[in-house]
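Let's start with one chain on its own, the form predicted on its own, as structure tokens.
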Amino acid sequence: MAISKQDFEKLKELVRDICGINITDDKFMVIERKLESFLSIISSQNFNEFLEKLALPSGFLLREKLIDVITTNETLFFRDVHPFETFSTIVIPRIEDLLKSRTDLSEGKFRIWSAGSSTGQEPYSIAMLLNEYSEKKKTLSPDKIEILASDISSSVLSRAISGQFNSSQIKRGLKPYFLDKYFQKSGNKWVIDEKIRNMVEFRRINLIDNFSILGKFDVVLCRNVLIYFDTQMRKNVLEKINRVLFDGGFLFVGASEIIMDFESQFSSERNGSTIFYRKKLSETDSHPAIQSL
């Protein structure tokens, strides 16, 4: 079933309204192939019929399936390596020092958010690093750590929650040390250790929605997500992320993603190949210890 250019424009507008993803014109043929198969599965004869089904009470489930079709859930353990080295050697000690200066018990936990976590490799990588740090330093106890992982796709979240990975996924980015220590073979799957799995809370979150209810975070990882948004949507998402970061909190984005027009809110730092960002302190910052880090 061929998709007309007019239908493609309708689709782009629809997807942007649903999840903020900006489908560019060069993706026409790829999307057409995906959508053709999708429409046949849901027994729609044409695109207009598909739009009508989206408007039905059951349209929410259909919209979720559409998102699954058009999104790219590319991920791997310790993706790009160097950002995780920076997180382990620089960010964790800085945040631990910051926690010591907090007098409010409600702010006494190390909170990390992996936004756009897909099938879970990123938050599980973070959990393993934090567990390693906790075992080595004996100063950051697991009960002081909260890791939130979110995605817009319920199907990939279900796979992430299971903590099960096939051999192909395991071979991508996971060093033998972490495999031997944190995974067990079960049939043709590798299952992550229950302790690591319990460190991560998975939740469906649409980044175009208001997520202030999540509270404040010390670190937000929004890596290789912003590239799918247009300029205005990226700005909107970054502004909301800024609001949920503690003063002095850290933001990691993808290597090809550059934060523009946010110099007044974030300062950039470099550690080797990694460029990461830090929310600037407000004039009324109540944690002066962070200023000397």
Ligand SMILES: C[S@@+](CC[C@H](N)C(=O)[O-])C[C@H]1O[C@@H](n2cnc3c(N)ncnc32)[C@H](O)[C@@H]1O
Second form
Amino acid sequence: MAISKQDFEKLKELVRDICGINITDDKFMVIERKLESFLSIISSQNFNEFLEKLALPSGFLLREKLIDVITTNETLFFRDVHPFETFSTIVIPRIEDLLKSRTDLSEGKFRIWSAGSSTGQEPYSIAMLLNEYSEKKKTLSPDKIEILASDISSSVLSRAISGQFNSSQIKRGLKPYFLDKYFQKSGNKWVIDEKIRNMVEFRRINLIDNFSILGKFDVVLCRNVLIYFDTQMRKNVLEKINRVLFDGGFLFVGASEIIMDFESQFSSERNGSTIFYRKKLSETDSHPAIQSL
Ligand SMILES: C[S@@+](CC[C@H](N)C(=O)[O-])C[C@H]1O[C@@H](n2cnc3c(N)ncnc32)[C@H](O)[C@@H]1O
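With the form predicted on its own in hand, show me what the form predicted together with this ligand looks like.
Starting with the chain above, the whole complex follows.
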């Protein structure tokens, strides 16, 4: 079924309302192709009827399926390598120091959020690094670590929760050391160590929604997600992320994503090839223990 330009515009608006993703015009052919098989699965011949069903409150499952069709879930272990080196060498020791003086609601926990975690390679990479650190330093106890990983797509989340990866996923980004230490072969799958799997809590969170109930975080990774949003949505999400970060908390975005026009909320810092951001101290709620690096 061919989709008219007019229908494509309606779909773009609907997708923006559902998840903030900005479908650009150059994606027309790709989306048309993806939707064709999707529409045949749900046996809808009429695009308007499909759009109406999607917009209904009862269209939840249909919207879930559409999200799976629309989202790009590309990810890999230790993606871009250098941000994870920065995480190990700069962020963990710095937060560990801060935890000693913290007397707030986090109960001295080191809280990390991987927002837009896809099939789990990003939060599991973080969990392996934290486990390495706590084994070597003994000063950071695993029960002090909380890793939340979220995505809008329930299907990628269930794959992440399974902790199972196929051989092509395993070949991407994992050094032999991590593969040998943290994965077990089971049939044609590789299963991540239960200890690492249990370090990560997965939840479905749409970044378009209010997420202040999640509490405060020391580190937020929102990598290769903002690129799919338009300027306004990006701005909203960054403001909300700023609010859930502790003063001085760290934000990592994708290697090709640069945060501009947020000087009042974030300062940017560089470590080698990594640019990362830190929440600026709020004037009313400053934390004397936090200095810049
Ligand atoms: C390209 S993946 C990035 C995965 C990982 N962060 C990385 O850098 O390798 C982008 C993820 O963002 C998720 N996403 C897109 N829009 C979202 C939204 N509104 N709320 C939550 N997650 C969203 C997609 O489902 C997808 O899994």
